[in-house]
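One chain is shown next in structure tokens, namely the form predicted alone.
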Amino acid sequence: MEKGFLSIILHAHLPYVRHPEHDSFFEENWLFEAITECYLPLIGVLDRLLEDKVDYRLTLSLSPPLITMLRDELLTRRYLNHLNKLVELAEKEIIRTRKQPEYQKLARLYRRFFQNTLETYQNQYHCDLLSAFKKHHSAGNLELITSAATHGFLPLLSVSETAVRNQINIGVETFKLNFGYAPSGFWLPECAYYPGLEIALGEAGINYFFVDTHGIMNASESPRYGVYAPLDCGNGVAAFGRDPDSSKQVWSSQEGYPGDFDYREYYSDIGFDLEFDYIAPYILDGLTRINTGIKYHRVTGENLPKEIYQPKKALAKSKQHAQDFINKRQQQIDGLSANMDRPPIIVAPYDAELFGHWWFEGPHWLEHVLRLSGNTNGIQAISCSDYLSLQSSHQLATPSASTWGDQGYSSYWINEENDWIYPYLHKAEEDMEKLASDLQGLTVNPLQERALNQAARSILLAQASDWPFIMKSGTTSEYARKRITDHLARFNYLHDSIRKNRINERYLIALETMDNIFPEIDFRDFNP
């Protein structure tokens, strides 16, 4: 019997950005970026530890509107277009840099890097990685887990159980269409949990979740365990929690182990240190700088200036970090088995998006901790839902309001930056509702009815928990704040629209092209 487990969880998220009246736009970058530095690189973890037989089990949650983009043909077009694009300029490099042999070097690693990007997604997946990543959940090694429909902050929108119910079920019918199963398991928009949650989930088929520490640790019952067993929230969902020691060590900008200093340097691209003319054929309309992935330096050191990047030593210190990584998680299941009834878990949550596209060597960091995890004495990985199979009896207790944002809790979602928005968010769901409660019952024509469908598109969209993150942290505010504005218009002019029985087909077309979201979406759902 083993002593304990490790539950290793990825949350690939992305909000959803599409733009079909742009010839390109910047914010398409982030999944652009998002595919070629992680998604891709994942899969090419999960190929090579399924083609050397490893057995492991992962955690992959997969948001709806990433889903929806990772399917969305304009998008598959720009992005091949992009990667062909790098591979170009990764040629021009080695040209650039043919007297300087060390970034010739990594010149020619980029533009092996991008032709084998771009072979494997064209050619061995064919532009779907969804179909990748089912793949490997049919071989038994990965657990496919989803999310709110548009990562919605679920405390803030809980004024109306609609709304939360939506974002909930939508979320898992986005999944189901797309894979053809349920999910057991749901990831939490910002693992922003408050009581009475685990009854929209339990009724959306949803057997566990996650919660940061602190809402284990504080909840209504003290843990018996702590985070290292699930609570039962009283109706048969569990919820599991956030193991703070291997969050650490893989977050902490100071401790984890991304800040390295023979780890390749994020903040160094040529897209911002090349002469403006040369560059310019590659960035966003000639006109603005952004990032390329093609980077020469490492993290180096504090105020020092920045050295040239080493893979194979990065690499070597990735496997370093691996086995450090296994031996401290041993020594924790060492220490928590003498005084458990039961296996305990360790479970690590993670973004995706941190595995490859912040820190470039993380895929192969988890590669190597999946290899190892499998040939311990003692530790295992598996999924949640592989827990709660072994143990049939969890304890009784409900977790504490809690977020894994700064501080905790919900701040960073409503401030001084964005508390503005959700006194209109909460009047649109109101009138959606309305209008959804108005008609029930009565006949709706097919116009109507695409009317009213955009809306509810409009009111999820609105909805989505990345713009009042982007507001806060001042990357896009401008864009974000478009984005809720353009949404919540959008909104008003079909409701509006829908009441005076005057609607514009022609306009209806052009928002049905912009926001092609959820196809299957049926406005009676916003009925309370």
The other form holds:
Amino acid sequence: MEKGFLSIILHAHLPYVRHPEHDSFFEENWLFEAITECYLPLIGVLDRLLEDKVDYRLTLSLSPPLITMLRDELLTRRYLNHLNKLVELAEKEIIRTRKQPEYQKLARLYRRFFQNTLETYQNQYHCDLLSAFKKHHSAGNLELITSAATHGFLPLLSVSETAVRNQINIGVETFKLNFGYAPSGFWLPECAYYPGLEIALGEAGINYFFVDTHGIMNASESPRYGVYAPLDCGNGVAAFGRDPDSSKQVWSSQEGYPGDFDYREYYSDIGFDLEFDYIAPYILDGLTRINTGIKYHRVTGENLPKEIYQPKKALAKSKQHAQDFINKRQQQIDGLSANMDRPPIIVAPYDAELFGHWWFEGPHWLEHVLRLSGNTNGIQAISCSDYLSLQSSHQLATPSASTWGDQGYSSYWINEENDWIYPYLHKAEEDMEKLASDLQGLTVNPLQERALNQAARSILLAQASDWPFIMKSGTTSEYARKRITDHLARFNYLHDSIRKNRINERYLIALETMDNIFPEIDFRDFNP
Amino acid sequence: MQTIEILLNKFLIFKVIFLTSYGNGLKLTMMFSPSRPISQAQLSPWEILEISQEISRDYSPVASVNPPPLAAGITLSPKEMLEISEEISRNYTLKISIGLPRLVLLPVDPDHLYAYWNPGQDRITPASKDDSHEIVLRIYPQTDENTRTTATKAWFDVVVDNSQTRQKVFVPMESNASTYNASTYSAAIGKRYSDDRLTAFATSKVVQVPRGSRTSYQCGEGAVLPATMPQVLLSGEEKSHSTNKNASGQGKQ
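Now show me the form predicted together with its partner chain, since the one above was the form predicted alone.
First the chain shown before, then all remaining chains and molecules of the complex.
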């Protein structure tokens, strides 16, 4: 019997960013960068583990907006275009660096990397990454779960139970539509939990979810095993708590692995470093400098001139860090298992986009961690579903309200930068519910039905936790403000059109084309 | 009887329903027809199986997220879509209608609540000289009747500016735990007179602030293991959040 378990969860999410009304749109690069640097490298890791018959378990949460964008034809076309431009830029870099062999070696590496990405994406996976993830799920190694419909911050939407229920149910339905089965676990956006949320999760068929450490530690009953065993919320839905040690080792800006001096420096990018005329064709509209993904330097150290990146050294370091991570988990488990009547579980959730994008070597680190956890005595990677099936009963207690954001509660999502959004969000939800309620038992014509469903999409898109987060962080906050006001304006327009029975199909088509998420949505679900 | 039912149904199909919106008092019109009853067709197990297989074959698991076919004759260029989007954003700028008075209370953390309100038709007017009152947000800790002493006032007030419609409220520690033994609150907003009497414009629902302490969370004092677990395991205690997390790729630039 294993002494204890390690459950690694990656939460993959990006806000729904898709702008067919523009020929190109900068924020769509968020997806393109994540596919190139995170999702495809992650699939590469899973493919190698499968090929080597490594017995591992990993959990991946795919948010509904990301699921939708990964299957979108327009974004796929634009991504291919983006990749081809990167190959072209890497080729130019090989020529430009011909008298700097160390740099040229890296330029060649980037060309190979982008070409392989293009080949894998287009020819191996036929531009469908969800099928790749599904393959690994079918192989029994990857547990796929999902999140709320548009990653709504549920505690601040809970003024309306219907809003919360729809965020959960539409999230689950989107997952089922794309993967053909129901998810067992649910990633609460921003790990944001409040007592009572487990009821809606249970009704949606969810068996478990995650909270931050203090959510468990401040539970209604003192947790017997700390965060190393789940709590049963009273309705059979289990809450797993984040282990702070494994979190710190990866997240901490001071002590975390990604800050190692040998790793690639994220902030040194030729988009900002090279002459403007040279780089102009590869930056935003030829005018605004942006990251290209080609970076030649390593972290090096504070206040030191950046030194050239050495991939072999960095990869060796990631292997070393993986071993260190596993050693520390073993130490934890040795100590814990002696005092528990059941094997402890160490829950280590991370944002998937950390691995590869912010921490370039992250996917290699993950691969080694999973290899080591597959053949190390006393520690075994596991999914939370598996753990629940091994243990027949769990301590009954309700976690306390908590998030994994700054300060541990809701203040990052409601503060002087973003608090103005909530009266509008709540009012729009209320209007939508009133509309659905007024129409109960009545048949609507196809045009009305489309307008009502589109109004529901607008509400959900406005509710994304991303917008208040970005407003607070201050990065691209203008875009976040525009997105939330646009979606609410679109809702108000549709609401008005429906109430007055003056639906303009041309306008409706424009909105359906721009906000084409949730094809199966039914406005009737907004009836409280 | 049956004839009357048919006539009624026909009438309902073309019925025009007038609905009055809450917000602006305008009379708005929607046209809808009632649902038809679902026919109870009998299917054999074989037919059900065939339908099930056909649905599974044709509709699972890949979903198309692309838009439904456009109505005949309507195609939109990116420029046209952009124009429509801009027009809607221009003409439907956000505004909260006066509507009914409303007060919404939201929990922020163990020490704070957040309140926003809409005074409704009874706009909050500045106090006149002979009408001495001030506008306050009155917070009611939901006390445990067994622990509250009779001397304890069962609320505290936050004076708000007339022009304000939202306020972050600090929940004093003495109200949070020891005095009121409460973590749930409700609120009312209105005019407070010199004798502490409140004329409320709106009241909120009850909300619960998180258990625990924001201060201890920041300092990393929250134990990861219960006190009964060996101290050696507590060596790695650390606040469980990271302030520099990227929150899923947001704010990359």
